[in-house]
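Next up is one chain by itself, shown in C-alpha cells, the form predicted alone.
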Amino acid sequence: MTRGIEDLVSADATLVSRRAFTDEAVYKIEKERIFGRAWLYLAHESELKASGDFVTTYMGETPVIVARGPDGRINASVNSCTHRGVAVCHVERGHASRFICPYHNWTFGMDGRLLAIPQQGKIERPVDKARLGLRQVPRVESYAGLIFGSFDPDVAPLEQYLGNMRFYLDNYFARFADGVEVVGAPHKWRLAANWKLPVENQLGDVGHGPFLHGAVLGGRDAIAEIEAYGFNMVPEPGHGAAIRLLPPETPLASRMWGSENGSASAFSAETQAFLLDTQRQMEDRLGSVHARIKGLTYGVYPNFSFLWANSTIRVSHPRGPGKVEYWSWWVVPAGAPESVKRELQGVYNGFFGPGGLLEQEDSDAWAQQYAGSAIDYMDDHPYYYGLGAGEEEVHPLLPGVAGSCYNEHYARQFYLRWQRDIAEGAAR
C-alpha cells in the first residue's frame, strides 16, 4: 500500500497529485486493481476472420494470444508455457493450427488446450494434460467488432460496462453498411511517459489543439467549428467522447465523415461520392441525431482510445510508471473500393502514427508532462483539472453529461473512477 492513496485526487477531482503518474507503488496497485479487473481492448474481429487466425497483444503488461479456435469462438490465452514459462508464440499475427513452445516443444491448441508433451512417452506416470493448458482470460466479449477481455470473471457484461458509450461508438463503427476492418499490424512506439497521459489527451483534451498544434491547426475553420458546436461528453464516468453536434441545416458534405477541415475537397470524385453515399445511408440507418455528429476523440476506460476523423484505434500499454508502449491501428470501411482506401490512408499517415505531424508534438508533450511530474519537491503542488467545473449538465439529445469543448470534466470523472478503483480494490 502506498502512502496517501486517498490524497492523490481531491474530492471534486479538480486537483490530481503528481505522484499519480510517478509513484512505483501506485503503479503496482494499478496493475492489480485496474488492469486485472477492467475490460481491456484485445483486437478487432476483422483481424480474426477464419479459424486459426491469431494476434498477440497485452493486457497491462501480461502478454496474450487472441485466436479464433476450430469452433469459431475467440479465445484469449496468456502467452506463457505452463512448463517453464517461455512464450509459445513469437510473432504478432498470423494463421496456425497450434502453438509450440520452442524450449521443450509442448504443443497447445488455438484454444489454449495442451495437446502434446514430447517427453511423455519417455516416462511411466501419465500427465494430466487437461490441467496444464495455457492460462485463459476468463471473459472475452465484443461490441461492434471490438474485442475486449478481462481477467475478472465477475466483471459486468461488456455492453453494461460500456453503457452510454455505445451510442458514440455506434456513430463510427455502425456508420458503414459493411462494417470496418483493421489494415495491417499496429504501429508501436515507446514513450517516457505515464500510460494515463495519452488516455487523458484522447478522452477530450481539445484545449491543446490550437496551441500545441498551432502550426497546423491555428486559424483553421475546424477550431471555430469545435468551439461553436463542440461538447466534451462523459457517457459514463471514465469513458469520454469529444464531438461536434452540428445544426440540422448543415449541408450533407459538411457533416459527413471524411470532411474534416475541408479535406474532402482534396479527394477524388470517387472517394467523395463514396463518403457522401455512406453519410446518406448512415442517416437512414442511425437517425437524425447521429447524422449531425462529427466525432473528435473517444475513450473507453481504462486505456482504449479512438480518433474519429483519422480512423485510428489506440491502446496505451503500461510498461512502468514512466514508460508506455503506444499502439495505433488504422481502420477503414470494409466495403470501400481499394482506391478509396488508399486515398484515405493519407489522412492517417500525415497527421498520426509515429511520424505524423500532430503525433510527434503530442508524444513530446506527454514525455515533458511526465518529466514535470517527477520534479523534486513538487509533491505538494498538484495539477489543476478544474476548468469548467460545475458547468456541465445533461444534454437533451446526447447520452451522458455534457460540457463545453474546454470543460475538463472528462478528466475529472476519469480520475475519480481511477481513484475509486485503486482504493476500493483493496477490499476484494
Given for the second form:
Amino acid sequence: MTRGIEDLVSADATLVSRRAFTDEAVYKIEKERIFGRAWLYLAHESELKASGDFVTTYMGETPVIVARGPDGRINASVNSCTHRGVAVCHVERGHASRFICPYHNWTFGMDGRLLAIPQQGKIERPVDKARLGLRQVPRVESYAGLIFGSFDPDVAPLEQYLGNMRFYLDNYFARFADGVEVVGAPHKWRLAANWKLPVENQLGDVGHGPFLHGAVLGGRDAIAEIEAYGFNMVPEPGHGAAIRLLPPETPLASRMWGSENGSASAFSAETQAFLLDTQRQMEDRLGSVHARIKGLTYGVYPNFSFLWANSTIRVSHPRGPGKVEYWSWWVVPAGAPESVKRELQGVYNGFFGPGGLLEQEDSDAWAQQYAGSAIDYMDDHPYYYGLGAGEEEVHPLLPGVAGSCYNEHYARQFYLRWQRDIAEGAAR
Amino acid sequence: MEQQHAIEQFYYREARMLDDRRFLAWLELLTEDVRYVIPTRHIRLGHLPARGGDEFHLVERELGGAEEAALREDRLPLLTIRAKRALAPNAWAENPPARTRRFITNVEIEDDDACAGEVRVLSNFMLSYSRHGADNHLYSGQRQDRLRRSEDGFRIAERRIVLDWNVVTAPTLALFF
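Beyond the form predicted alone, can we have the form predicted in complex with the partner chain?
What follows is the entire complex, opening with the chain shown before.
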C-alpha cells in the first residue's frame, strides 16, 4: 500500500497534495477502487437506437463495446476476445450483427455471447461456449438517456448514486420535448495532464473564466451575470453543478438556453423562435425554479462532465497519471430542424473541442498544472482549495449545498470523496 | 506550368507569413465568405457494397459529414478573433507563442474553373510545433483548397483540412494550417 495515502487530502480538503495527480501508486489504486467500482459514463441512448447499433469506449483504461443486443437491451462487454485477448471490434461505432476476432475468428453476438468457434468442428472434446462470452460489465443503467456502467455488481443503483444531481441533469436533459441527441463520434484528444484536472475544472471552476480566458471573455456581460447570480452547487459530494439562478423577472429571451453572451440575437429568426418556444415548453413542464436556471458546467463523479451552455458531454479517460484521452460529444435538441442545429454548432466547436477558443487555453492550463504537480521537493506545498471554505450553505430552492461562484467547495467535496474511496477501498 | 508556379509561390508566402506570426496580414489572404473546416476523422469498417474495389476504403467516408460538429468550422469572424487573440498579451495559450514551421508539398491543381475565377488545389502539409521547452509535435495532413483569383493574386475561399489522426495527439488544433 502507498505510504501516506491518507494524507493526500487534508481533513477539511483545503489542501490537496500534488502527488494526488502524479503518483503512479496512487493511480493504480484509482484504477482499482474508483474506475473499477464507480458508475462510469458509457454512451447516450440516441447513439444506440436499434438492435445491433454499437459504440466503443473505455471504462478507465478498459476498452468496452456498448451495444443494443438482439433483445433490445443495452449491454456493455469488454472488447477483448476470451480466446487470446485481441480486440473483437476496432471501429468507433456502427451497426453489426456480430463481432469477429481477427486472430482465429471466434465470433460473438451483440450481447457478448460466444456464437461460434470456427475450429470446433475439427476437435472432439466439447467446449462450453456459454462460459466463454465477452466479459460483461455487470451493471448498466440509464438516467435521462445517459447510459452508465459499473464493474461493481453491488454498486448502488444509478439513480441513488446521482441523488440530487438528477435535478441539474433534468434541467438540461429533460428540457427538450423530444429529448436530446448525440451527433457523430466524439472529438478525441490527448492531454499531458492527470484525469482529475479537466474534471475538477468542469465541476465548478467558473473562477478561472475571466482570467485564463480574459482575451476572449474579458469584460463580457456573461461574467457580470455569473458573479451576480452564479452558484457552485454540490448536489452530492463528488458531483457538481455550476449554474446561474436568474431573478424571476428576467425576460424569457435572456434566461433561455442558447442565449449566452447575447449570441441568440445573432441567430436566424427561425432559431430564435425555436429557442424561445423550447424555453416556454420547458418552463411549463419543469416549473418555476428550472425556468430561472441557466447552467454552466456539470460533473458526475468520477469523470463525466457536461457543459450546459455549449451543449457538450465530455469524459476524461485516464491513460496513466500524466495522460488523459479527453472525449467530447456534441449534443443537440432531438426535435430541432436541421438549420437550427447547424446554427447551434458553433456554440460548441467555436469554443470547445481541441480547436476551441476556450478549450485551447484550458488544455494548456491542465498540462501546465500537471507539470507543476510533478515538481520535486514540493510535498510540503500542497495546492490550496480553501476559497470560500465554510461559506457554503443550504439553499431554499436548489438541491444540495450552495456556494458562491468562486467557492471551491465543489473541489473540496470531490477530493474528500476521492480520498475516502481510495482509502476505504482497501477494507472491502 | 505558370499557374502551378504561381500557386506554389502563394502557398510558400502564406506559410512564411504564418510561421513569422503575421496573422493580421494572413487574414488579408482570405475571402469575405471563407470557409475553414477541419472535419473529424473516424475509424470505420470498409463499405461492404464496394468490397474489392478502391471505393471500399474511401477516405471521404471517414470524414465527419455536414451534420456533425467538425473539429473546426470557422468563418471570417471566428478566424479574425483567433488571429487578433493570438496577438493579445493575456492570450495565455499564445503568449509566449509557438515556434512553428510549415512544409507545403504535393501541390496539385485539381480543377481550374476560369469562368468562376476559382482553382481547386490539393496540397499536403507538415507542421512542426514547439511551445513549451522540449515538448515538440508534428502535424500532417492534406489541404483541400478553393482559391479565388483577385486583382492582386489569390484569395483563400475555402480550406478543408484532412488530418491523419483519429485521436489528436498534439496540444491544440487552434492553429492556421
